[in-house]
Amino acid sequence: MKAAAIDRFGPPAVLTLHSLPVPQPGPTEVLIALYSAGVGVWDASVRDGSWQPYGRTKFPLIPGTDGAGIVVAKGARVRNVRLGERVWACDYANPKGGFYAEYVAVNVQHAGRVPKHLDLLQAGAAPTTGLTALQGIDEKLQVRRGEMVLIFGASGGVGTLAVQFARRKKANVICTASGRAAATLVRKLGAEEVLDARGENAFERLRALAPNGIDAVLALAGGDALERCLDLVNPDGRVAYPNGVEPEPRRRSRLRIVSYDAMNGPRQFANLGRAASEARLQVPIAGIFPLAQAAKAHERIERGHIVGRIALRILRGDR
């Protein structure tokens, strides 16, 4: 099979196609034709050698934490999922490879069926971030109706997910993000109110919006802008963030502040499949690659301000 790997840590340059053996899926795992996969500042981190969640790095290495395609091979101990399926999966250090590549074998709890309304491009930019969204909004936060809701930084791959969640549960959606681009992809989504956190004003702007305090709060960034915003969030306030965000949000003694990684087994595929069918969740594509220019989509993430998620297109005639 083709699969975009690397041989050494480094830049983006690093990251070739290879012709390496389709993996054979053990007795619980199936194995995916891949569609399209999601491109993430983390595997720029794995590529860099930044970060080895392998444990000590075999090369050559296949990054990539999820993507969607067709089921076309299952283990002997597989009941519930059917050859010729579409599913999407997730798998933070899949033993066997990541998702830059034409197939990859990850066991069945970490993959779940997609949604009918989603085609397999959208899907597979999704498990990662919708998986982090979903369980910010929904687990961590335990956003309600009619609560007041801050999502700050809500532009990106993450956030224009955990917008649609948080408006599934009735709640009042102020969204922080830059560039004009951003606030309208942001509001379409269903944020009722948008505004440039580093913008002048932006702290008075949001006390207005916000009148009686903000309940609940999902950070996706850092620093000095989310400070004065923790600043308005009522003395019973939740206030949580994915592990990564940088500097992490300041403790307070009068607010809960969590922080939060992903979790991937099959009742979170299931409440993700659930959700993004309640929310018809659009998954917002900031750009599409071939799996021969994962490079050039390495490239851009380091570039920064992604619009939505950068996704890889690896098989065509999406489903």
Ligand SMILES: NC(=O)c1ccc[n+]([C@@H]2O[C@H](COP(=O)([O-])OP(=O)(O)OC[C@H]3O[C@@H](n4cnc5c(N)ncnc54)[C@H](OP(=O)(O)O)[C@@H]3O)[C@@H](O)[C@H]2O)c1
Contents of the next structure:
Amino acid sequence: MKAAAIDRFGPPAVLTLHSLPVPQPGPTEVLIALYSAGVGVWDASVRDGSWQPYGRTKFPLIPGTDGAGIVVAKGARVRNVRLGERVWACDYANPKGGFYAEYVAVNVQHAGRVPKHLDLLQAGAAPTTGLTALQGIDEKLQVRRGEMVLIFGASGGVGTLAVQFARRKKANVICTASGRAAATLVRKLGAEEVLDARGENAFERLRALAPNGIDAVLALAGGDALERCLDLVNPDGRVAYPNGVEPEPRRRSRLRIVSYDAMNGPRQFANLGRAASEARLQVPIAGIFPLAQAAKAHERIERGHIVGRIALRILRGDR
Ligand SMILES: NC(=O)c1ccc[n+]([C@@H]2O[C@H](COP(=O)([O-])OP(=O)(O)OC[C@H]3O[C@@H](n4cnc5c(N)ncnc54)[C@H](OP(=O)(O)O)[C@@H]3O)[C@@H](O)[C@H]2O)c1
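Now show me the form predicted in complex with the named molecule, since the one above was the form predicted on its own.
Shown next: the complete complex, the earlier chain at its head.
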């Protein structure tokens, strides 16, 4: 099969098209013919070696933590998934290789059925970010109807989905986003108010928009601008951020600040499928690259200001 892989850690150029054996599914695994894969900011850290979730790395290494496609083979103990089914999957350190490939073999526990309303391009760009967004809003923050919620860094991969999950809970959603395109997108996704966290008077604007304070914050970026916003969180308010956000938010005595990693088990995939269908989740795609141009996708990731998520298109055809 074709796969975008690395033979050593380094800059985007180390990511090249390889011809590698199709992985064979073990008893509890499904083999997915991938239609698309997501590209995340954390993939750049896998590629340059600054984050090694696989432990001792064996090369060639195929990056990619998520994707979607069709089940083409399965292990003897897999009962709940049929051949030909559309699935999405997420795995941070898949022992049989990542998702920048024509095929991936993953434990069936780390996969779920794609909601009907999503095509396979959107679905491939959603699992890691969707699990992260949903668990932030529903589990870590336990957002409730009528609460004032701030999504800090709302125009990126996780944020664009978190806005929709917060609206599903009927919260009042304020977002930070920079630039007109990003602001327009997050408004379309359900944000009631949008402000540029790094803009002039951001603190005063936020205070005017939330005169009774903020109940919960999902922080998808850190730094001075976030710290100023956190001054407006109500006593006993909640703040959650996925590990990887840097600098990490400063601890404060009166706020409950939790960090987390997105979980990818059967319960989490069932929750994601249900929430995505209920919210009629839209997955904004900021750019699509063919598998052979994965290096270009990484160059794009490293330039920053991605409005939505970058995706690799692997197989053609609308399924
Ligand atoms: N542990 C886990 O399970 C897990 C899973 C997924 C993601 N993550 C982490 O979660 C974070 C978000 O992921 P993502 O995919 O959404 O990233 P992303 O697409 O790069 O989005 C980051 C967002 O933060 C904004 N931002 C960046 N720096 C900022 C600053 N100084 N002030 C205000 N806003 C700023 C960006 O807006 P601009 O475009 O305006 O800069 C963008 O909207 C990353 O750190 C990632 O590593 C962790």
